[in-house]
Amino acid sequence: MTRDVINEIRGTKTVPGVCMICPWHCPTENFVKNGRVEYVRGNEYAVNATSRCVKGISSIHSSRDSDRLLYPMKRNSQGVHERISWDDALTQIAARLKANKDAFGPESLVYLWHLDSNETFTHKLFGELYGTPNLSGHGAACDQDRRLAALETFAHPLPVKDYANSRFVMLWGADPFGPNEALHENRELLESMKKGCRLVVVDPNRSRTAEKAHLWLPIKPGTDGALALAMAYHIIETKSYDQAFCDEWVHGFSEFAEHVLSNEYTPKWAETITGISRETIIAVADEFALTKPALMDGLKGLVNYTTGLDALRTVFALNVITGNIDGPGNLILKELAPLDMPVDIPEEAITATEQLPLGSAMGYPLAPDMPTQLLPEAVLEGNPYPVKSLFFHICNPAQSDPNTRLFEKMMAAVDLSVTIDIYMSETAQLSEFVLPEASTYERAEVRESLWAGPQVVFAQPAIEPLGESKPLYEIMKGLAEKMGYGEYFQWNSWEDWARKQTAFLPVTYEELKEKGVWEGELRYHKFKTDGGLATPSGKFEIYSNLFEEMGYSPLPGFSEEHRIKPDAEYPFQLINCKMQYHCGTHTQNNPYLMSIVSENWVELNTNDARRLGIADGDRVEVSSPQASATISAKVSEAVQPGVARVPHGHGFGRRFGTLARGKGTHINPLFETRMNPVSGGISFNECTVNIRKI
């Protein structure tokens, strides 16, 4: 049904839009009527345009939710927060920064994000015209290992899947049809399994997507990149990689081949190591390597080890050597629009600072994001350099990261802290000052969404914001002008801005305004025609240099040197998952979702349930060497004896909103500060604990 037919039948006007619940930025469709959003769902003229997840539906509660903040809060001598005027919020703020740059050097600001909601206003203000380098997204806590590796080994930070033209598909560690996260892209691999796509599900748990697969492979956790050698052991020895392919697009096929081959990583090696058995490495490394168009992709199941680096270095050493790589029903490096940025600073106006990046200064300087486990280092001991003023947008790490007690104590001790968002989330609590946030309804976006090719989604504000409640791009506007830079964010409407940044599609404002979303060609194998990759050697890259020349093997290999693992006194390894109908700090304040689940669990073998006499539904303690936490038991078949699996850790226990207060338990307190020792990515799922039946 066409948009024109809904708002004849509703008497509703329609509005484009942008989903921001997850990371794939749906462009949607906004229905509203009297100042009201009644109805959201995919745009039509979008190549994308699925029907919306239920969190994507569901969302339309934000824009009407009586818990949202709606004035500038400041916290008081007594520490309750007060509301203040914005004039009073921006002024003071603006005063405590260029004090602390003053005193400190610019690098004492760290501004930490989640969705990237037009942070390109956050770059211009905060690291061109202030000076800080420590300006970063939320990738220590989710993608961190697999962005580093796509970015070595092709150059590009996120590569897409092409499901709809596969025949066979490998997941690693990644359950798509759970948290129900790039709806179009489930969409695609459930229509290529009809037609005869085979999907093959490593994880230690069976997952929605591991129900649907064809085979799963219950790995023994963390043990992805040995089954991933040797997967590339055999294919090198049975020499069904493709050699002509190799011999032209790969640099470092002769390197990584004697690498697998003497380091003896054998099937039969990954069998104890993994608990699959050598036929079945064998098989699926045939099936994988004969079967074209094919694509194997990893995530969280990976990324939250110390080893998953490796592992999807080697995961994306597998797609490379046969040849499957940005073609039909491959991995896709994606394409991006030709967008301008809406605010320009001129050169004489930057403000360089010699210090690095608080990352490298800490020992990680090949991380894509902050390893944020270490901010508090910065904060409460001046290491490697001050921290003084802290900025949180849209991101929670009261609840997201672990170690919460430190971070709390980090956020006693820090001069300035400032949350912007639409909550009093559990961060904004600890914060001096928090600024609310127009929702996703009540601003404008430019963005470029995950879809394979180039795709922009033009959102506009649907409903006039709720309280006082500001779009990002007007609070950096407003303190831009009380820091003195305000000649450089001039603009009488969202839509100066918005030209500008648009101004380079092969489309007019006006027809883009109304459809809200424009495509591209989706190009295929794009360096061979492009004169080859952004990569040094110009080619795909299964030995890196810029690893070896930092210290780091160029190769990828397995070591569980720094592998947490079960014991006697803490014999469960605990291991976090997401969830269907949640996503981060905002739904669970959400009716129509909570009314499906209001709380987390911990899922337990039968076999482990039956020895510590725990039935389904009973509490239970769940204590690690760090802090304990009391739960709800789930008894399930899906998991393995040894694992206690937490659907969406850090989304319950919240300490706001009339729905999520007190909802499911924060487990993030019973992990300690582990990370990758080369990405600094988070790894949740190196922690070990006890459970007992309260």
The other form holds:
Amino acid sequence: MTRDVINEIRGTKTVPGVCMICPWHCPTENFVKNGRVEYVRGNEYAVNATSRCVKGISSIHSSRDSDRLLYPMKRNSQGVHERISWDDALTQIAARLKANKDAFGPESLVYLWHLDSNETFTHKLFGELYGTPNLSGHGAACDQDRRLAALETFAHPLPVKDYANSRFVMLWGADPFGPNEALHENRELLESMKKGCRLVVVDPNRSRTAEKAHLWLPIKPGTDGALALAMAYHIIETKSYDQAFCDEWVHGFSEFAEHVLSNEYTPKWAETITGISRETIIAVADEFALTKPALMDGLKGLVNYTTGLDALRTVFALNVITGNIDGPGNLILKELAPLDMPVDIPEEAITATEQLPLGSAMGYPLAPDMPTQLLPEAVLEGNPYPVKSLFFHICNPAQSDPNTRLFEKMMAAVDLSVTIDIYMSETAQLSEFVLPEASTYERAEVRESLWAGPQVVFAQPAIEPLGESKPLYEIMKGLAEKMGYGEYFQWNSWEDWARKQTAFLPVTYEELKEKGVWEGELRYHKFKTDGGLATPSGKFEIYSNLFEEMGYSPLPGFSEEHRIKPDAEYPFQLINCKMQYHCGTHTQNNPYLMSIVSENWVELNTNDARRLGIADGDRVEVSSPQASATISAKVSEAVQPGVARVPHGHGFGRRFGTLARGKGTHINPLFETRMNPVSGGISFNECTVNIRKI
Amino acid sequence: MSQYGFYFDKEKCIGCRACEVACQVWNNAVQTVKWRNVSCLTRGTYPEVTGVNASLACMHCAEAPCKKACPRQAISKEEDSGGVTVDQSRCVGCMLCLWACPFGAPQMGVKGRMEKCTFCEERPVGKIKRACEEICPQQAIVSGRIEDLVLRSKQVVAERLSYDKQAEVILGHEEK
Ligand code: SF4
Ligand code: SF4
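Next up, the form predicted together with the partner chain in place of the form predicted alone?
Below: every chain and molecule of the assembly, starting with the one above.
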């Protein structure tokens, strides 16, 4: 293997790892010499091979960054964080958790994460032993609508893409090339395109992905659902769906067809709403229905509007009615590897939760992740029940959620707040306890990754933890001991639980440890061989009885009832997008990335800018009904007139980090807390602004 | 003498700059000095916009203008690989090489001496890819002997044509 060549040249040793920059978790190789990470790249045994994205390769800096959190801290009565020993920190946190559980029940603890890393230990301690139902990722600020649409249609939260075999791909408000999502998928898409696969991209702005597309549909913001319904109308009207597949595998096809036809979701109807001509809609619908295999998928550009859930349900329905699902070249209902739990909690020790999870209790029973923007209400008003303890694991809602001021108010009021992170963050600053976690270079993890087939990544510590930082599993073990659950977290080294976790994999522990990755067989059409889907009907559900029972529409429609559209006072739709060179708040202290881009900006169409007398690089004031912010302007032809595009506010305008501090603008205070009424996902783009030169 | 070089596929490049950073990390270059540079250009007016990305480093030219321009004979052409290298102890930082280079490849490092792509000289060609090449998520960069790269590019074009639905194509015509 070529890793040996590198080791020979540089005198290093290869330690397999996992990337912790974004939730795609690419398998990696770290090259180590004398306790220092010398070089990093992708794992050549894995589908991404030696490749990494720019953020991944740059993240080598976090193995050496002197700005990392190095010891536990506690806020004193003056609000200043002071150093404290691990033993004191864990003893105090454990005692407070116990008191809160006794007085308010286990559900008073809420634990949030962003990257889902080593969280199985959290589930064991806080979920099973302590008994809270409130452990959640930050999906509400991310892919919530897609997750719910996928759960409803496929009973699978995260379908992935088999571009390698596709002949036609249509991406809706998804820009995988922009922020470098799933590296192997991106590579396969472009390779397929060289072999004649067609790519259609629906996006108001010319994104990185639109740049590569054969056809780009510059749709009006938030109207994708109408376009998808019109495509369905044409496909149903011309009977170009897959009748045999619908008969056998689709629940509610006739209801869906009747719904689409009787509501007259025609291409003509969609033309005025979407700004895409009816001829184009018909041509694309024909091409999609007649080219096999095909796939279509959507992401942030859809979920960021209140129309996103129905749009995604329709997009998924289009895959299903044309028989394009879970086969070669389709959306794949990814199969998981047979991983065991790192530790087991015996039945009798598990605390059965009586309370509903916060999301359900607050009127969002179908929300896949907790609608975190509802937390302030629970904490401040004890509604629907008191929340007293908050944990944030590498997650920074003070920067990433809307309505920053309300979040700050909540943090001031909550009884116990703990942030576990590798860097000081705005959320950590508002927390009583700050616990330093070891970075991905300094700890082990056995986890599933996002290839279409079963894929396990086995990351191992390459260097010693910086300062007093500890891996999450050691933090959970320490807390468990203080909370009286120590007996369930017994191991001498991480290898003990890693062995247990991987025992059922068809590969020896030694081989897995050496390679750092295991990939099983990518099986297609699993629903045909494995006895149907896990949906209530066992079929693909484009009519949802569950939605109906909950009082929601069982079929996806198109309603702009909750949309916020530009008007005379606020003439621009604010579109929040991802940045190619940064992700979340961890990359802003990275010298490689900051030398590429060190601030965010508002991007305006040339004509709009000219009208407002704004030139490229000018400072402008962007105001929403909520708040105003000052930011640099970028004048561009890639942005639709009437749109103001801002790459992720939540990474910039930070208060910590030698390089990060003060760079760019934190845009989130401008967003009002708008959410999808069914999924509870945050509709960031339902925001209009005014812009003026200052 | 062989001549090594880079093949670059602009249709695959997404302008992500992973190659720039991998080059810096592997070669221990300072974060602000880039031996490889990615340019992203867009043209046209909304919605008729086209874009192209190009990742460029030193071309290791056959007749290197930088070598001719250097008054100190600091730049030489390697016999075995055709690589253009610089002897920093002879460089006085006059930047004439940068003026001469059509690609802006020579970089003045923090010490004020010329530095640039070394074709990852430690990495044996044929056994392992260059750092930029191995990191590129799209496999847009390929390094190798020029003859092999020329052959490769012909094969790529032929392959594309074989998938083309139209019976006849005008070569050199850019599909939109
Ligand atoms: S790494 Fe590859 S895709 Fe990214 S900029 Fe460089 S050449 Fe282009
Ligand atoms: S530095 Fe420029 S002129 Fe010299 S060999 Fe490289 S590309 Fe050619």
